[in-house]
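Next up is one chain by itself, shown in C-alpha coordinates, the form predicted on its own.
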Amino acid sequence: MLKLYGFAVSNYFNMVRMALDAKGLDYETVVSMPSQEDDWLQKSPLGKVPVLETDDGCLSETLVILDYLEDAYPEKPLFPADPFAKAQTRQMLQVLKLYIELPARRLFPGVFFGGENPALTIEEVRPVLEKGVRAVKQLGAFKPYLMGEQVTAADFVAMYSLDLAAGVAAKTYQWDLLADIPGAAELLERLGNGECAQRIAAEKNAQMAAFLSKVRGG
(Lines of atoms letter the chains of each structure in order from A and count residues from 1; the text may use other names and numbers.)
(Lines give C-alpha, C1' and ligand atoms only; values in the text may rest on other atoms or scores of the structure.)
Protein backbone atom coordinates (compact mmCIF):
# COMPACT_ATOMS: atom_id res chain seq x y z
CA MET A 1 0.00 0.00 0.00
CA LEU A 2 1.13 3.54 -0.69
CA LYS A 3 2.26 5.55 2.32
CA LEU A 4 2.11 9.34 2.43
CA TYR A 5 4.31 11.04 5.00
CA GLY A 6 3.57 14.54 6.23
CA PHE A 7 1.15 16.46 8.43
CA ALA A 8 -2.17 18.19 7.87
CA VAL A 9 -0.88 21.75 8.33
CA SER A 10 1.37 21.26 5.29
CA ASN A 11 -0.38 22.54 2.18
CA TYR A 12 1.83 20.40 -0.07
CA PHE A 13 0.91 17.28 1.90
CA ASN A 14 -2.75 18.17 1.45
CA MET A 15 -2.39 18.67 -2.30
CA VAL A 16 -1.20 15.09 -2.62
CA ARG A 17 -3.92 13.78 -0.32
CA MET A 18 -6.57 15.38 -2.50
CA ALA A 19 -5.05 13.78 -5.59
CA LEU A 20 -4.88 10.35 -3.97
CA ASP A 21 -8.49 10.63 -2.92
CA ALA A 22 -9.63 11.84 -6.35
CA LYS A 23 -7.96 8.82 -7.90
CA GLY A 24 -9.65 6.50 -5.42
CA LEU A 25 -6.36 5.03 -4.23
CA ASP A 26 -5.83 3.21 -0.96
CA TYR A 27 -3.03 4.75 1.05
CA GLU A 28 -1.81 5.16 4.59
CA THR A 29 -0.88 8.52 6.09
CA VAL A 30 2.10 8.65 8.43
CA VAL A 31 2.32 11.83 10.49
CA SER A 32 5.82 13.16 9.91
CA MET A 33 7.55 16.51 10.26
CA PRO A 34 10.40 17.92 8.18
CA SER A 35 13.71 16.77 9.60
CA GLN A 36 17.42 16.62 8.91
CA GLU A 37 17.80 13.35 10.79
CA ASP A 38 19.62 10.66 8.81
CA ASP A 39 16.70 8.23 8.80
CA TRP A 40 14.36 10.83 7.35
CA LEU A 41 16.92 12.00 4.79
CA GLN A 42 16.94 8.49 3.39
CA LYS A 43 13.30 9.04 2.44
CA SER A 44 13.46 12.77 1.65
CA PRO A 45 16.90 13.98 0.53
CA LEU A 46 16.09 17.59 1.45
CA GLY A 47 14.31 16.63 4.64
CA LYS A 48 10.95 17.97 3.50
CA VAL A 49 7.37 16.70 3.41
CA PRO A 50 5.44 15.24 1.74
CA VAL A 51 7.03 11.93 0.85
CA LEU A 52 5.23 9.16 -1.01
CA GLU A 53 6.49 5.65 -0.30
CA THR A 54 5.82 3.17 -3.09
CA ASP A 55 6.82 -0.46 -3.65
CA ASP A 56 9.76 0.87 -5.67
CA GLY A 57 10.98 3.44 -3.16
CA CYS A 58 10.26 6.96 -1.95
CA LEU A 59 9.49 10.15 -3.85
CA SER A 60 9.53 13.72 -2.61
CA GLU A 61 8.55 17.03 -4.25
CA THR A 62 4.83 17.46 -4.71
CA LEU A 63 4.72 18.05 -8.46
CA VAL A 64 6.88 14.98 -9.02
CA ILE A 65 4.53 12.92 -6.85
CA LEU A 66 1.53 14.16 -8.82
CA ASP A 67 3.20 13.17 -12.09
CA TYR A 68 4.04 9.74 -10.67
CA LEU A 69 0.46 9.13 -9.54
CA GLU A 70 -0.79 10.05 -13.00
CA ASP A 71 1.62 7.68 -14.73
CA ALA A 72 1.27 4.80 -12.28
CA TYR A 73 -2.51 5.03 -11.80
CA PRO A 74 -4.00 6.43 -15.04
CA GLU A 75 -7.50 5.02 -14.56
CA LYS A 76 -8.87 8.24 -13.04
CA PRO A 77 -6.79 10.91 -14.76
CA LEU A 78 -5.96 14.26 -13.19
CA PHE A 79 -4.30 15.57 -16.33
CA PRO A 80 -5.92 15.94 -19.76
CA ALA A 81 -5.15 13.30 -22.38
CA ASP A 82 -4.43 15.88 -25.08
CA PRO A 83 -0.68 16.70 -25.04
CA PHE A 84 -1.14 20.46 -25.35
CA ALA A 85 -3.87 20.59 -22.70
CA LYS A 86 -1.67 18.48 -20.44
CA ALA A 87 1.20 20.90 -20.96
CA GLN A 88 -1.12 23.80 -20.15
CA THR A 89 -2.04 22.12 -16.88
CA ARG A 90 1.63 21.64 -16.03
CA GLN A 91 2.24 25.28 -16.94
CA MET A 92 -0.43 26.28 -14.43
CA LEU A 93 1.19 24.08 -11.79
CA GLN A 94 4.48 25.89 -12.28
CA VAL A 95 2.82 29.32 -12.11
CA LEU A 96 1.04 28.41 -8.89
CA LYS A 97 4.23 27.09 -7.32
CA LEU A 98 6.72 29.74 -8.46
CA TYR A 99 4.59 32.89 -8.57
CA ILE A 100 1.89 32.29 -5.96
CA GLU A 101 2.87 29.78 -3.27
CA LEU A 102 6.62 30.35 -2.96
CA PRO A 103 6.57 34.17 -2.87
CA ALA A 104 3.65 34.17 -0.44
CA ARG A 105 5.61 31.73 1.75
CA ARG A 106 8.32 34.35 2.21
CA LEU A 107 5.80 36.37 4.24
CA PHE A 108 4.48 33.52 6.38
CA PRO A 109 6.66 34.49 9.40
CA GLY A 110 4.97 37.86 9.84
CA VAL A 111 1.49 36.76 8.79
CA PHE A 112 1.03 33.36 10.42
CA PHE A 113 3.95 32.68 12.75
CA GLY A 114 4.00 35.71 15.03
CA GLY A 115 7.19 37.20 13.61
CA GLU A 116 7.90 40.32 11.59
CA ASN A 117 8.54 40.53 7.88
CA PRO A 118 11.38 42.76 6.67
CA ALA A 119 10.26 45.78 4.67
CA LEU A 120 12.45 44.71 1.74
CA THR A 121 10.79 41.28 1.59
CA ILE A 122 7.35 42.88 1.68
CA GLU A 123 8.39 45.15 -1.18
CA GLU A 124 9.84 42.29 -3.22
CA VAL A 125 6.95 39.86 -2.87
CA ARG A 126 4.05 41.98 -4.11
CA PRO A 127 5.15 42.37 -7.75
CA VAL A 128 5.81 38.63 -7.98
CA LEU A 129 2.34 37.86 -6.63
CA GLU A 130 0.85 40.37 -9.06
CA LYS A 131 2.53 38.53 -11.96
CA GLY A 132 1.24 35.22 -10.62
CA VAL A 133 -2.29 36.52 -10.27
CA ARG A 134 -2.19 37.90 -13.80
CA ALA A 135 -0.97 34.55 -15.14
CA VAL A 136 -3.55 32.47 -13.26
CA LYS A 137 -6.28 34.78 -14.50
CA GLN A 138 -5.03 34.50 -18.10
CA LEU A 139 -4.38 30.75 -18.11
CA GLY A 140 -7.33 29.58 -16.02
CA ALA A 141 -10.72 28.66 -17.45
CA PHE A 142 -12.84 28.33 -14.26
CA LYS A 143 -15.51 26.34 -16.16
CA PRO A 144 -16.12 25.36 -13.39
CA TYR A 145 -12.67 23.94 -12.55
CA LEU A 146 -9.41 25.75 -12.98
CA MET A 147 -8.51 24.28 -16.37
CA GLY A 148 -12.00 23.54 -17.66
CA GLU A 149 -14.86 21.12 -17.16
CA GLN A 150 -12.85 18.39 -15.45
CA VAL A 151 -10.98 18.53 -12.15
CA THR A 152 -7.21 18.31 -12.57
CA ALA A 153 -4.15 18.27 -10.34
CA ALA A 154 -3.98 22.03 -10.85
CA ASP A 155 -7.18 22.44 -8.82
CA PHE A 156 -5.62 20.83 -5.77
CA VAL A 157 -2.44 22.88 -6.02
CA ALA A 158 -4.52 26.04 -6.45
CA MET A 159 -6.73 25.07 -3.52
CA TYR A 160 -3.81 25.06 -1.10
CA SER A 161 -1.83 27.89 -2.69
CA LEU A 162 -4.34 30.61 -3.49
CA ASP A 163 -5.95 30.45 -0.05
CA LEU A 164 -2.66 31.05 1.75
CA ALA A 165 -1.57 33.71 -0.72
CA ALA A 166 -4.90 35.45 -0.20
CA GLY A 167 -4.31 35.50 3.56
CA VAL A 168 -0.85 36.93 3.06
CA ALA A 169 -2.09 39.58 0.62
CA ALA A 170 -4.96 40.65 2.88
CA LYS A 171 -2.83 41.09 5.99
CA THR A 172 0.27 42.52 4.33
CA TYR A 173 -1.15 44.69 1.56
CA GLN A 174 -4.87 44.96 2.37
CA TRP A 175 -5.33 43.38 -1.05
CA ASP A 176 -8.22 41.06 -1.93
CA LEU A 177 -6.15 38.76 -4.13
CA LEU A 178 -8.98 36.37 -4.98
CA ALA A 179 -11.15 39.23 -6.21
CA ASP A 180 -8.56 39.88 -8.91
CA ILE A 181 -9.01 36.33 -10.28
CA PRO A 182 -12.67 35.98 -11.33
CA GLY A 183 -13.94 32.54 -10.41
CA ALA A 184 -11.18 31.78 -7.92
CA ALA A 185 -13.22 32.25 -4.75
CA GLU A 186 -16.00 30.08 -6.16
CA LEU A 187 -13.50 27.41 -7.14
CA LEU A 188 -12.00 27.26 -3.65
CA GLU A 189 -15.45 27.05 -2.11
CA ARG A 190 -16.48 24.25 -4.47
CA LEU A 191 -13.34 22.23 -3.77
CA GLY A 192 -13.48 22.92 -0.05
CA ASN A 193 -16.95 21.45 0.25
CA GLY A 194 -15.78 17.98 -0.76
CA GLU A 195 -15.62 15.17 1.77
CA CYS A 196 -11.85 14.75 1.59
CA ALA A 197 -11.28 18.50 1.86
CA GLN A 198 -13.53 18.69 4.91
CA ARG A 199 -11.64 15.85 6.56
CA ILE A 200 -8.30 17.52 5.84
CA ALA A 201 -9.57 20.83 7.22
CA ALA A 202 -10.65 19.17 10.46
CA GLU A 203 -7.26 17.50 10.88
CA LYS A 204 -5.48 20.77 10.06
CA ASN A 205 -7.48 22.63 12.69
CA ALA A 206 -6.71 19.93 15.26
CA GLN A 207 -2.96 20.12 14.58
CA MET A 208 -2.62 23.88 14.10
CA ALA A 209 -2.14 25.00 17.71
CA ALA A 210 0.67 22.53 18.37
CA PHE A 211 2.32 23.38 15.04
CA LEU A 212 2.25 27.14 15.68
CA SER A 213 3.60 26.63 19.19
CA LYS A 214 6.53 24.68 17.78
CA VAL A 215 7.22 27.23 15.02
CA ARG A 216 7.09 30.09 17.50
CA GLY A 217 9.36 28.27 19.93
CA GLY A 218 6.65 27.72 22.52
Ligand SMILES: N[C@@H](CCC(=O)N[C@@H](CS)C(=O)NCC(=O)O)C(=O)O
Second form
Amino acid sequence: MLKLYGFAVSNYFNMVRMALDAKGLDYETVVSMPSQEDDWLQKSPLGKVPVLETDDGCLSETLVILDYLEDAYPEKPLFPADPFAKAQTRQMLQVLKLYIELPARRLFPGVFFGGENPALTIEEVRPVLEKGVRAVKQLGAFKPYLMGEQVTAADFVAMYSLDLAAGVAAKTYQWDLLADIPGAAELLERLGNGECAQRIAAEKNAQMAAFLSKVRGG
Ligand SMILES: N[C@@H](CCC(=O)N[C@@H](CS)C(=O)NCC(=O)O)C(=O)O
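We have the form predicted on its own; now please give the form predicted together with the named molecule.
The next block holds the full complex; its first chain is the one shown before.
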Protein backbone atom coordinates (compact mmCIF):
# COMPACT_ATOMS: atom_id res chain seq x y z
CA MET A 1 0.00 0.00 0.00
CA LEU A 2 1.14 3.57 -0.63
CA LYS A 3 2.61 5.28 2.42
CA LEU A 4 2.65 9.04 2.83
CA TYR A 5 5.13 10.49 5.31
CA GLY A 6 4.61 13.92 6.80
CA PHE A 7 2.68 15.74 9.49
CA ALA A 8 -0.76 17.30 9.71
CA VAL A 9 0.40 20.93 9.83
CA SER A 10 2.50 20.59 6.67
CA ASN A 11 0.85 22.30 3.73
CA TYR A 12 2.76 20.17 1.20
CA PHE A 13 1.73 16.96 2.99
CA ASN A 14 -1.89 18.12 2.81
CA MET A 15 -1.70 18.88 -0.92
CA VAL A 16 -0.76 15.25 -1.52
CA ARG A 17 -3.42 13.96 0.87
CA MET A 18 -6.06 15.85 -1.09
CA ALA A 19 -4.82 14.30 -4.33
CA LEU A 20 -4.71 10.77 -2.90
CA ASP A 21 -8.23 11.21 -1.58
CA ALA A 22 -9.56 12.68 -4.85
CA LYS A 23 -8.18 9.67 -6.68
CA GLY A 24 -9.80 7.34 -4.19
CA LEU A 25 -6.51 5.61 -3.39
CA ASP A 26 -5.84 3.57 -0.29
CA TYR A 27 -2.83 4.85 1.58
CA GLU A 28 -1.33 4.90 5.02
CA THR A 29 0.02 8.04 6.66
CA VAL A 30 3.19 7.88 8.72
CA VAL A 31 3.81 10.83 11.00
CA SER A 32 7.28 12.13 10.15
CA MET A 33 9.02 15.42 10.66
CA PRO A 34 11.69 16.91 8.41
CA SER A 35 15.11 15.74 9.48
CA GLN A 36 18.72 15.63 8.39
CA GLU A 37 19.23 12.21 10.01
CA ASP A 38 20.76 9.61 7.71
CA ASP A 39 17.75 7.30 7.92
CA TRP A 40 15.40 10.01 6.76
CA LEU A 41 17.77 11.27 4.06
CA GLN A 42 17.61 7.79 2.53
CA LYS A 43 13.93 8.40 1.90
CA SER A 44 14.03 12.17 1.34
CA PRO A 45 17.37 13.43 -0.01
CA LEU A 46 16.70 17.01 1.14
CA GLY A 47 15.29 15.87 4.47
CA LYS A 48 11.87 17.37 3.78
CA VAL A 49 8.32 16.09 3.93
CA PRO A 50 6.20 14.84 2.27
CA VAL A 51 7.55 11.56 0.97
CA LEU A 52 5.46 9.02 -0.88
CA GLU A 53 6.62 5.42 -0.52
CA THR A 54 5.57 3.19 -3.40
CA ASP A 55 6.37 -0.45 -4.24
CA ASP A 56 9.20 0.91 -6.39
CA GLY A 57 10.71 3.22 -3.77
CA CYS A 58 10.36 6.67 -2.27
CA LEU A 59 9.59 9.97 -3.95
CA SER A 60 9.90 13.46 -2.55
CA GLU A 61 8.95 16.85 -4.03
CA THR A 62 5.24 17.45 -4.03
CA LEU A 63 4.82 18.34 -7.71
CA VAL A 64 6.71 15.20 -8.68
CA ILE A 65 4.52 13.12 -6.37
CA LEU A 66 1.41 14.64 -7.97
CA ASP A 67 2.74 13.79 -11.44
CA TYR A 68 3.56 10.25 -10.33
CA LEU A 69 0.09 9.71 -8.89
CA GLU A 70 -1.42 10.87 -12.17
CA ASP A 71 0.76 8.55 -14.27
CA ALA A 72 0.46 5.55 -11.97
CA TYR A 73 -3.27 5.97 -11.22
CA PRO A 74 -4.86 7.65 -14.24
CA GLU A 75 -8.41 6.82 -13.17
CA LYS A 76 -10.05 9.91 -11.67
CA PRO A 77 -7.62 12.26 -13.41
CA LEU A 78 -6.29 15.36 -11.72
CA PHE A 79 -4.79 16.82 -14.90
CA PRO A 80 -6.61 17.51 -18.18
CA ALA A 81 -6.06 14.94 -20.94
CA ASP A 82 -5.37 17.57 -23.59
CA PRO A 83 -1.59 18.19 -23.73
CA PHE A 84 -1.86 21.96 -23.85
CA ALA A 85 -4.39 22.15 -21.02
CA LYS A 86 -2.22 19.76 -19.03
CA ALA A 87 0.81 22.00 -19.58
CA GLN A 88 -1.25 25.00 -18.48
CA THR A 89 -2.09 23.16 -15.27
CA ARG A 90 1.59 22.45 -14.73
CA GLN A 91 2.36 26.09 -15.47
CA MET A 92 -0.04 27.07 -12.71
CA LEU A 93 1.57 24.55 -10.34
CA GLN A 94 4.99 26.10 -10.97
CA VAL A 95 3.65 29.63 -10.49
CA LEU A 96 2.06 28.65 -7.19
CA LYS A 97 5.21 26.95 -5.98
CA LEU A 98 7.84 29.45 -7.15
CA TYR A 99 6.06 32.78 -6.92
CA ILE A 100 3.48 32.25 -4.17
CA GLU A 101 4.46 29.49 -1.73
CA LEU A 102 8.24 29.84 -1.69
CA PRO A 103 8.42 33.64 -1.33
CA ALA A 104 5.66 33.61 1.30
CA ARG A 105 7.55 30.86 3.16
CA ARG A 106 10.55 33.17 3.55
CA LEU A 107 8.39 35.24 5.90
CA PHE A 108 6.92 32.36 7.93
CA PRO A 109 9.46 32.86 10.77
CA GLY A 110 8.22 36.36 11.58
CA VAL A 111 4.58 35.81 10.68
CA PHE A 112 3.85 32.41 12.20
CA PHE A 113 6.84 31.21 14.22
CA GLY A 114 7.37 34.08 16.66
CA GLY A 115 10.59 35.33 15.06
CA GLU A 116 11.39 38.59 13.34
CA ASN A 117 11.70 38.92 9.60
CA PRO A 118 14.67 40.87 8.26
CA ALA A 119 13.68 44.13 6.56
CA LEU A 120 15.52 43.06 3.40
CA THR A 121 13.52 39.83 3.15
CA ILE A 122 10.29 41.78 3.65
CA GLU A 123 11.35 44.10 0.86
CA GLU A 124 12.39 41.29 -1.48
CA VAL A 125 9.31 39.12 -1.05
CA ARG A 126 6.63 41.65 -1.88
CA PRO A 127 7.43 42.17 -5.61
CA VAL A 128 7.72 38.40 -6.12
CA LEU A 129 4.34 37.81 -4.49
CA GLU A 130 2.83 40.64 -6.55
CA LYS A 131 4.01 39.00 -9.76
CA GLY A 132 2.79 35.61 -8.56
CA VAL A 133 -0.63 37.02 -7.73
CA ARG A 134 -0.81 38.69 -11.14
CA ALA A 135 0.07 35.39 -12.83
CA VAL A 136 -2.48 33.34 -10.86
CA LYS A 137 -5.13 35.90 -11.75
CA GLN A 138 -4.14 35.82 -15.42
CA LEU A 139 -3.85 32.04 -15.76
CA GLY A 140 -6.67 30.97 -13.47
CA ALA A 141 -10.15 30.26 -14.80
CA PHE A 142 -12.07 30.03 -11.50
CA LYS A 143 -14.96 28.29 -13.32
CA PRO A 144 -15.47 27.18 -10.60
CA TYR A 145 -12.13 25.37 -10.12
CA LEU A 146 -8.78 27.00 -10.65
CA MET A 147 -8.21 25.68 -14.16
CA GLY A 148 -11.84 25.28 -15.26
CA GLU A 149 -14.78 22.99 -14.73
CA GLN A 150 -12.81 20.05 -13.36
CA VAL A 151 -10.86 19.91 -10.16
CA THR A 152 -7.13 19.51 -10.83
CA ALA A 153 -3.95 19.07 -8.82
CA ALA A 154 -3.53 22.85 -9.07
CA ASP A 155 -6.56 23.33 -6.82
CA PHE A 156 -4.91 21.37 -4.03
CA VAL A 157 -1.65 23.25 -4.33
CA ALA A 158 -3.55 26.55 -4.46
CA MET A 159 -5.62 25.83 -1.37
CA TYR A 160 -2.58 25.17 0.80
CA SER A 161 -0.38 27.94 -0.59
CA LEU A 162 -2.69 30.89 -1.28
CA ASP A 163 -4.07 30.66 2.26
CA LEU A 164 -0.61 30.92 3.82
CA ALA A 165 0.49 33.63 1.39
CA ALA A 166 -2.65 35.58 2.29
CA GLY A 167 -1.75 35.31 5.99
CA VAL A 168 1.77 36.51 5.27
CA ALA A 169 0.58 39.40 3.09
CA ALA A 170 -2.01 40.55 5.61
CA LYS A 171 0.38 40.56 8.55
CA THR A 172 3.45 41.89 6.72
CA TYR A 173 2.01 44.35 4.23
CA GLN A 174 -1.60 44.83 5.41
CA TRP A 175 -2.39 43.53 1.93
CA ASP A 176 -5.55 41.54 1.17
CA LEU A 177 -3.85 39.25 -1.35
CA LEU A 178 -6.92 37.12 -2.07
CA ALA A 179 -8.94 40.21 -2.96
CA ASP A 180 -6.50 40.80 -5.82
CA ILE A 181 -7.39 37.42 -7.37
CA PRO A 182 -11.11 37.51 -8.15
CA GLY A 183 -12.63 34.12 -7.41
CA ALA A 184 -9.77 32.96 -5.17
CA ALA A 185 -11.55 33.38 -1.83
CA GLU A 186 -14.61 31.55 -3.20
CA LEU A 187 -12.39 28.76 -4.55
CA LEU A 188 -10.67 28.28 -1.20
CA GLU A 189 -14.04 28.20 0.52
CA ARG A 190 -15.44 25.64 -1.95
CA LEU A 191 -12.38 23.40 -1.63
CA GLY A 192 -12.25 23.81 2.13
CA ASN A 193 -15.82 22.57 2.47
CA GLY A 194 -15.01 19.15 1.03
CA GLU A 195 -15.03 16.14 3.34
CA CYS A 196 -11.31 15.40 3.05
CA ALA A 197 -10.39 19.08 3.46
CA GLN A 198 -12.50 19.25 6.62
CA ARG A 199 -10.79 16.20 8.05
CA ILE A 200 -7.37 17.66 7.23
CA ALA A 201 -8.35 21.00 8.81
CA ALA A 202 -9.51 19.27 12.00
CA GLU A 203 -6.23 17.35 12.28
CA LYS A 204 -4.20 20.45 11.49
CA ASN A 205 -6.05 22.54 14.08
CA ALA A 206 -5.64 19.83 16.70
CA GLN A 207 -1.87 19.77 16.18
CA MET A 208 -1.19 23.43 15.46
CA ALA A 209 -0.57 24.61 19.04
CA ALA A 210 1.96 21.84 19.76
CA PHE A 211 3.68 22.44 16.42
CA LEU A 212 3.96 26.21 16.97
CA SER A 213 5.24 25.72 20.47
CA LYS A 214 7.93 23.40 19.11
CA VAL A 215 9.08 25.72 16.30
CA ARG A 216 8.96 28.70 18.63
CA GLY A 217 11.26 26.79 20.94
CA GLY A 218 8.66 26.45 23.70
N1 LIG B 1 9.90 21.42 -2.39
C2 LIG B 1 9.33 20.57 -1.36
C3 LIG B 1 9.02 21.43 -0.17
C4 LIG B 1 8.50 20.64 1.01
C5 LIG B 1 8.70 21.39 2.30
O6 LIG B 1 9.28 22.51 2.35
N7 LIG B 1 8.23 20.80 3.38
C8 LIG B 1 8.44 21.38 4.66
C9 LIG B 1 7.31 21.04 5.61
S10 LIG B 1 5.82 21.83 5.09
C11 LIG B 1 9.74 20.83 5.19
O12 LIG B 1 10.00 19.65 5.08
N13 LIG B 1 10.56 21.71 5.77
C14 LIG B 1 11.81 21.35 6.34
C15 LIG B 1 12.98 21.76 5.49
O16 LIG B 1 12.79 22.56 4.55
O17 LIG B 1 14.09 21.34 5.78
C18 LIG B 1 8.09 19.88 -1.90
O19 LIG B 1 7.55 20.36 -2.91
O20 LIG B 1 7.65 18.86 -1.35
